[in-house]
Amino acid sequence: MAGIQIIGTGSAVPEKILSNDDMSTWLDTSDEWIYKRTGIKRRHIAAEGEGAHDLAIRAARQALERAKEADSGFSEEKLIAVITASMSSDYICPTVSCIIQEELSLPEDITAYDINAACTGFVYALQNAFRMLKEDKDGYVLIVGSECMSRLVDYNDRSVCVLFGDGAGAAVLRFDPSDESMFLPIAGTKGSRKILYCRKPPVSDGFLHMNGQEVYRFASNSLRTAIERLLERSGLSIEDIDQVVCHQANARIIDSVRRRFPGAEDKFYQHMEEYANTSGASVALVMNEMFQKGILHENMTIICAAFGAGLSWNAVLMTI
C-alpha cells in the first residue's frame, strides 16, 4: 500500500464576524432558531474587495511555512502542483491556483488548476493530489479550499443565508511509500439541477438555492454510505479509524450520521458553530483546526467525507 503525508496546513478567515443575533436585525429569525436547526452561531464574511483568492493566498502561505518547519527537505521549488477547490472564485479565469502561483512566486513549471465541485471539492483535490504524487514520488502538492459564499447568497433568504460563511484552508502533501500507509478514495453522483444550484450571471438571480429537506436526506445518506463502503473495502471497522473529518454543513446532519456508529460518536469533530458552511473550504478549514489542536497528528488513520451540489459525495480513507 501507499498513501500521503500531510506536512503542513493553514487557514484564513475574514475579520468580519456576522452572528445570528446580527442577522435577526433584518431577518425573521433568532439565535435560538438558527442554532437549534444548524449548530451555527457565527460566520466570517469577506470585506468589500476581499475575495476567495485573497483568503487562499493567506492560507497557502501559512501551510507552506509550516511545511518547511516540519520537513527540512521541503521547499517551494519541489512543488509539482497547486490545486484549489472553489465555487466562488473572483474570476472565471485565471484560476485561484494560478493567482496563488503568481502571488507566492511559486515555480512556473508546475500544474495549477481549480476544481469547482462545491462542497466536495477539497476531497477531490486530495484524490487528484494522490494520483500526481504516485507519478512523482519526490514532489509535493499544495491543495487549497477557498470560498466567499457571501457573494452567492441572498441575505433576505432565511433558508439559505444563515448557513454559509467565508474562509480558506490549505495543506501541503507528500507521497508516503510505506507498507503501513493507505489511501482509499470513493465517490458518487446523483445529478440534479433542482435541489441545490446557483446560476451564473448575467441571470438576474445568481444566488444559491436549495431544497433543505432534500439536501438533508441526501447528505445524511451519502455520508453514512461513504463511510460504510470505505470500511468494507478496507477491511477495517470504525474502531480502527481515529477521526472522521466531515464537511461542516449542519450539526444535525453530522449528528444523524454519528448515531449510526455507536461508541464512535466522539470521532466526528464539529466546528460549524464558528464558521458555518464554507463549501469547498470546509474540510480544509476543519482539518487545519484539528491539526493545530492536536486532534489530528502523524500516523493516524482518518476518513475525510463530503457532500454537496451536483448532487455529489466523496470520501477518502487514509493514513496521515
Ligand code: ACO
The other form holds:
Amino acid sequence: MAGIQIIGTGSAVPEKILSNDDMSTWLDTSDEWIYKRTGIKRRHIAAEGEGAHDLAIRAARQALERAKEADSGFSEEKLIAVITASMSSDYICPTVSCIIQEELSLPEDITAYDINAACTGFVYALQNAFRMLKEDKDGYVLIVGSECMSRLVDYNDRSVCVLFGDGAGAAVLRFDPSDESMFLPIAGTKGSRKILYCRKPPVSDGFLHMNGQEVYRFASNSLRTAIERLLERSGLSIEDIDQVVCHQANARIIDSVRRRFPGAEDKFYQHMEEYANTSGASVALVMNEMFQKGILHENMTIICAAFGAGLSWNAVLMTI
Ligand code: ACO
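With the form predicted alone done, generate the form predicted in complex with the ligand in the same format.
Time for the whole complex; same chain goes first.
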C-alpha cells in the first residue's frame, strides 16, 4: 500500500477569549449548562477586521516553517497544492488558498482551492491531498482549515452561539510509498437543508441554524459507523489504532462513541474546552496540538473523523 507523512503542522487562534461566564452576561445561559452538555468552557473570537484568511496565513506559515525544520528536502517550491477548508471567509472570492499563495509568496504553478464542506472540510482536504500526492510522488501539499464561525452565529441565539469558536490549523504532507503505510478514506452524505444550515442575506439572516438533537444523533451514529467501517476495511482492530482524531464539536458526542470501543477510551483526545467547535478548522487545530504535545508522532496508525452540516461525515485511517 501507500500513504502520507505529516511533516509539519501549525495553528493560529485569535487573542480574544470569550468564556461561558462572559456569554451569560447577555444570554440566558450558564457555564454549568454549557459545560455539562458540550464540554466547552471558552472559545477564541476574531477581532474586528481579522478574518479566516488571516488565521489561515498564520497557521500555514507555522506549518511550513516546521516542515522545513523536519525535512531538509522540503521548500515552498516543492508544493504542488494548497487546499483550505473554510465556510466563513470574509471573501467569497478569491479563495483563502489563493490569499495564502499571495501572502506567503508560494509558487505560481500551484493548485489552490477551498473546500466548503463545513466541519468535514479538513478531512476532505486530507483525502484530496492524498490523491494528488499519489499522482505526483515528489510533491508536497499544504492543507489548511480556517474558520471565523463568529461571523456566522447570532450572539442572541443561545442554542447555537455557545457552541462555536474561531481558529485555524495547517499541515504539510508528502507521499509515503512504503508497503507498510496505509491511507483508507471513507465518506457519507445525508443531504438536508433543514437540520443544519446557513443561508446568505438577503434571502435569509445569514446565521447558522441547527436542530441540536437531530445533529447530535447524526453525529454520534456517523462517527461510530466511520470508525467501525474503517476497521472492517483495514482488517485492524481498535487496539491497532494509536489515536482517533475527532472533530471537536461536543464532548458528549465523542464520549458516547468512545464508550463503544472498550479499552480505547484514552485514544479519543479532546480540547473543545478551550476552543469550542471551529468547524472546518477543528480537526486541523486538534491535530496540531496533539503533535506539539507528542500525543501524535511518526509511525503511528490513526483515524481522523469528522461530521457536520450537509449533513456529511468522513474519515481516514492512515499511518503517519
Ligand atoms: N443555555 C441554557 N439553555 C439552553 C441553551 C443554552 N446555551 N441552549 C438551549 N437551551 C435550552 C433550550 O431552549 C431548551 O429549553 P426549553 O426546554 O425551555 O425549550 C433546553 O435548553 C433544552 O434544549 P435542547 O436543545 O433539547 O438541549 P440538548 O440537551 O439537546 O442540548 C445541544 C443542546 C448542546 C446543542 C445538543 O443538542 C448538541 O450537542 N447537539 C449537537 C450539536 C453539535 O454538535 N453541532 C455541531 C456539529 S455540526 C457543525 O460542526 C457545523
